[in-house]
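Next up: just one chain, as structure tokens, the form predicted alone.
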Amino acid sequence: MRLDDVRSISIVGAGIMGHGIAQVFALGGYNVCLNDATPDALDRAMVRIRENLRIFRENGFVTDPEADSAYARISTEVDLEASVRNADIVIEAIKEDAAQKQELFEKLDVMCPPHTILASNSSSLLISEFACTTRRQDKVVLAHWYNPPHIVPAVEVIRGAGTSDDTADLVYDILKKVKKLPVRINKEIPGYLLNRIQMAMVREAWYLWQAGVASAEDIDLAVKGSIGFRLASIGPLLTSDLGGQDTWCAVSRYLFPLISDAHVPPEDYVKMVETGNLGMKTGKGFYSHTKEEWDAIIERRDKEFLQRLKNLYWE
């Protein structure tokens, strides 16, 4: 299958990631079927997409007709087979559970046409493991998006053990076509590239929070105003080149033995999760807000992200 042959894309899972991925392809001109077993989830997803498109219009990314056309290109479906029977590409965006993903891929393998590419938005699992029972090993691939997927430009493209060059290249090309920033990952490894880097930073941030070195608010403030500010324009390796590798090497020799190398999350963090404080999902995590306050945080985040996207990547 060539890029020009792709007409229809199906997204399985209408949650935080699925609805945003659907929006990207609809804005790119593709007919998208958004599937979820729960009708309420589909209703919420379409409300979110409508709101996302409003913010895109207000920030000059799309016109009113473009937003309306994109919204009209998205259909919803609770029946899995009906949603994928004519799909050229299916993107799985369900819970991060290997057993559930394997069960889904086995169903998709039977339901989809022979040419259909099966892609996963898993954030850490290996597709060679949970898609290992499909009969189309050459047509399975990982395409790992970052939240919010309709705004964050990078998408990792990770091949499984049997993924063909044609499949990896087509997914890479279609992501570029819909104005994403695809990143080829040369080696299949748990967590891939970006989540390994991100979790290394988060491990130390959690450690510093539990140790009382700084509050959650001050940790976030410090990162936003320094590392985060810098990394929006230059990556960590270029940063060290510009700062001088002799300096970076000296600092690493001093600090590496002192940085957390924990193999499990810190106790206070685990207690927070086990008591049901899950962040925005439940109203309280490191921060505590009402639903209205969380909604305002999301809107402010998206507007700031869109401005950054426009300045750095949008053509």
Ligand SMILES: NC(=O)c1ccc[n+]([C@@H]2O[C@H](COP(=O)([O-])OP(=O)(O)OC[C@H]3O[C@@H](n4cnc5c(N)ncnc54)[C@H](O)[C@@H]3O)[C@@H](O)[C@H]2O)c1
Given for the second form:
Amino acid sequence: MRLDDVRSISIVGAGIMGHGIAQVFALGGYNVCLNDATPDALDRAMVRIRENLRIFRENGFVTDPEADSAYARISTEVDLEASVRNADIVIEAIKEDAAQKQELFEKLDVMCPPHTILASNSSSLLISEFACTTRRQDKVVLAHWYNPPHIVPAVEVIRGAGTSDDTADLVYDILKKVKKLPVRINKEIPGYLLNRIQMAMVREAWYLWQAGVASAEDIDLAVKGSIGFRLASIGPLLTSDLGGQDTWCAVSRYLFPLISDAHVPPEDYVKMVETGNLGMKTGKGFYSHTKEEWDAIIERRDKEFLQRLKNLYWE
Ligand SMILES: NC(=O)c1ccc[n+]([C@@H]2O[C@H](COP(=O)([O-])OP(=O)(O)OC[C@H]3O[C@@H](n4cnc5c(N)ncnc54)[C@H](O)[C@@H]3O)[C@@H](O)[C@H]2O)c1
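Following the display of the form predicted alone, present the structure of the form predicted together with the named molecule.
The complete assembly is shown below, putting the previous chain first.
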């Protein structure tokens, strides 16, 4: 299958990730069938998509007719077979459960036409674990999106041992076509690329918080205004080239033995989670806010994300 042959894309799982992914492909001009085992989830997904499109329109990303026709290109379907039997690409975004995903891939392999590419949005599992349940290992790939998927540009395209060049290239190309920022990951590795980098930073931030080196507010403030400020424009490797590798090498030799290499999260952090302080979900985590305050934080975050998206990635 060539890029121009792709007409129809099915998304299985219409939750936090699935609805946003559906929106991206519909805006890119594809017919999208959104599937979920729960009819309510499909209704909620369409409400969220309408709201996302409204915000895109208000911020000048799309015109009214573009938003309306994208919305009209998305159909919903509870029956799995009906959802995928005409699909050129299926993207799985169901719950992060290896056994359920394996079962789904096995079914998709039977239900989909032979040319269909099967992609997973798993955030931690290895694609070879699903590919082996199919007779099309060359057409199985992992495409790992970031939340919110209709806004965050990067998508990691991770090949399994059996993924063909054609499959990896086609998924890469179609993501580019729908204005995402695909990144090729050539080897399967737990955590892929971005979660490994993110977790390395978070481990140190949690360590510093537990050790009382600075408050949660000051840790966030410092990172946002320095490392984070730079990272939206230049990655960590270019940053070190610009700073001078002699300096970065010397600092790493001094600090690597001193920074956290913990294999478990710090005690106070685990206590916070085990006492039900899960962040916005329960009102309190590192920060404590009312529902209205959390809503305002999300609104401000999304506004800034959209500005950055427009400045850096949207042509
Ligand atoms: N939420 C994130 O921040 C995030 C980021 C990147 C990747 N992911 C990954 O994306 C996937 C989906 O995550 P989410 O946060 O959207 O989950 P979610 O719980 O919001 O949505 C999952 C949806 O899948 C449906 N579902 C479950 N089993 C199904 C089946 N067999 N067939 C059809 N529908 C089914 C559920 O009804 C639910 O609506 C997971 O693998 C997750 O690890 C999540």
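Remember, it's a predicted structure, so these values are computed and weren't measured experimentally. Numbering follows the first chain given and starts at 1. The term rigid core refers to the most C-alpha atoms you can superpose between the two forms while keeping them within 1.5 Å.
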* Given a rigid part rotating relative to another between these two forms, which candidate among K187, K224, G244, T282 lies at the hinge? -> K187
* To do: Work out from C-alpha fits how many degrees the smaller rigid part twists against the larger between these two forms, would you?
  => 11
* Asked: In Å, how large is the CA movement of P257 between these two forms relative to the superposed rigid core?
  -> 3.8
